[in-house]
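Below sits a lone chain in structure tokens, taken as the form predicted alone.
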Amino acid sequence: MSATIKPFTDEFEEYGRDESRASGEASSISFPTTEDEVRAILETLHAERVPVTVQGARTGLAAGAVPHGGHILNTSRMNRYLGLRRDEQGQFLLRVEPGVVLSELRKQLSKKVLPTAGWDQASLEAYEEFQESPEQFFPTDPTEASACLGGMAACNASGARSYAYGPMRPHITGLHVALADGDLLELQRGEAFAQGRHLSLVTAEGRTLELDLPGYTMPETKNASGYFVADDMDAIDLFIGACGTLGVITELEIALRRRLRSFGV
């Protein structure tokens, strides 16, 4: 077994339930702490043909987290900022791990201290407008800020917030998604489109994934069933809310907002 796979002991028991007080039992669990981990113990999986659960904090209430035999990987130890740049337009695009906790982004954004260990000299150049910019705030805002931004983007979060500036979706602009067999997708926003209801990928090894979307037609009202799907719909929409079931996200760059004082957000 893979030093970063334990055997699913005692000691792990509370990774068996979430916050829906469902519970269930797996036989093996792991802690990545970086994407190349989490590749290898995919791949390693992929090849024994063992079930996985994704979890991030487990502050969900549907029990999307609570496993049911096979593998726990739980990526709640992902949690640093990776880098930092603005758009044409000159909005702020964070780069973070899966890991990253609402609660503590809003506390770093609100005193303008992101922590920068490894960051590119790009990145380190747009902190320093960041940091002299008016402050900066996360739209989403879900019912638990204890929740992982990789959970709330596996689930198109939403809360009080969303009627304003809606769910998750649209304040993410980039994701890294590892496939069940540890390939590897990197999506930005705008750069990849189905034809129709048919969508062409590249993975990271190169390898060309032909996908036929669903064909039901998305309802109008607010809804978190089903993968999100629409005609020429961009690739990265369809991976947000799909639940950890066609990937495990391991990088996340979402959009900032300049705070209105005014209107109390």
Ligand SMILES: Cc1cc2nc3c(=O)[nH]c(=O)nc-3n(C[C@H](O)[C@H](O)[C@H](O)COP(=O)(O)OP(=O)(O)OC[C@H]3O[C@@H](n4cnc5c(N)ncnc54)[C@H](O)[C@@H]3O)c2cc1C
Given for the second form:
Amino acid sequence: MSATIKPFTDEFEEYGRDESRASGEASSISFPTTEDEVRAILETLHAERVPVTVQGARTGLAAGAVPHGGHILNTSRMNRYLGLRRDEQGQFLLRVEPGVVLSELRKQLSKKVLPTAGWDQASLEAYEEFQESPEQFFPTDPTEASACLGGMAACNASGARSYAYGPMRPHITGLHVALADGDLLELQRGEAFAQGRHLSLVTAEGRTLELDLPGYTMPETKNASGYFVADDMDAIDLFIGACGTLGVITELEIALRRRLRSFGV
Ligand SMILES: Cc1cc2nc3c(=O)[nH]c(=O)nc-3n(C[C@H](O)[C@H](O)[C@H](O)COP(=O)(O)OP(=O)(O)OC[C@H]3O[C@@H](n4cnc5c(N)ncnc54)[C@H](O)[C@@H]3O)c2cc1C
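Mind pulling up the form predicted together with this ligand next to the form predicted alone we just looked at?
Below: every chain and molecule of the assembly, starting with the one above.
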């Protein structure tokens, strides 16, 4: 067993359950801190055909983070802020690792102080503009603010504010997804689309994945069942709400919004 893959001993007992109160068993666990570590872990486990359960903060109520044997890959220690930019409309887009906790993000945004260690020059320039701009906030509120952004993206979290802002999906502009074999997809909203129900995606290692999407029609009411699919859909939307079944979210880019005090948010 590698240093990052540890046996699932009693000290990790709490990671066998989430807020659903369901509990399960695993044979090993890891707490990667970088995307490269996630990829290496997945590559090792894939070679051994070990099933993987992905975890964020384990606040989910549907037992998606509860293992059924195999390995637990817990992303809660991947909590760096990676950079900032503005889109053509001037909206701030923040790049974070999946383990960033919602309550922490809210604090940082309200203080207008983000951890900028390791940021490139372009991000630092956007950060100066961010500090001079009206206060920004992130709209999605799944009630439980100890949730991680990766977990929120993975289950397309919603909550009371969804009546005004929709669920998590429209606020995600970029995703990195580490696939089961350790290869990586780098997805940017607006860049890769399905042709009808067929999706062709090129991985970081240069492989082309040809995916036939399910043919069902999504209901127009709120629906959290099954993969999100639509004709000619943006590829990124397939991975939002997939609950960790298609890969591990290792990076997200989220769109911030100007705070509107009169909305009470
Ligand atoms: C009191 C309470 C109230 C709640 N109210 C709401 C509500 O109103 N609306 C709502 O939507 N939710 C609600 N929730 C549920 C919960 O807060 C959300 O589901 C939360 O967004 C999950 O985030 P997490 O980090 O805890 O993820 P986890 O619970 O750890 O995981 C959730 C799912 O995402 C997957 N996952 C986690 N991280 C990753 C990753 N990096 N890559 C790929 N897959 C991953 C897991 O495998 C699992 O399937 C509530 C929870 C509580 C405790």
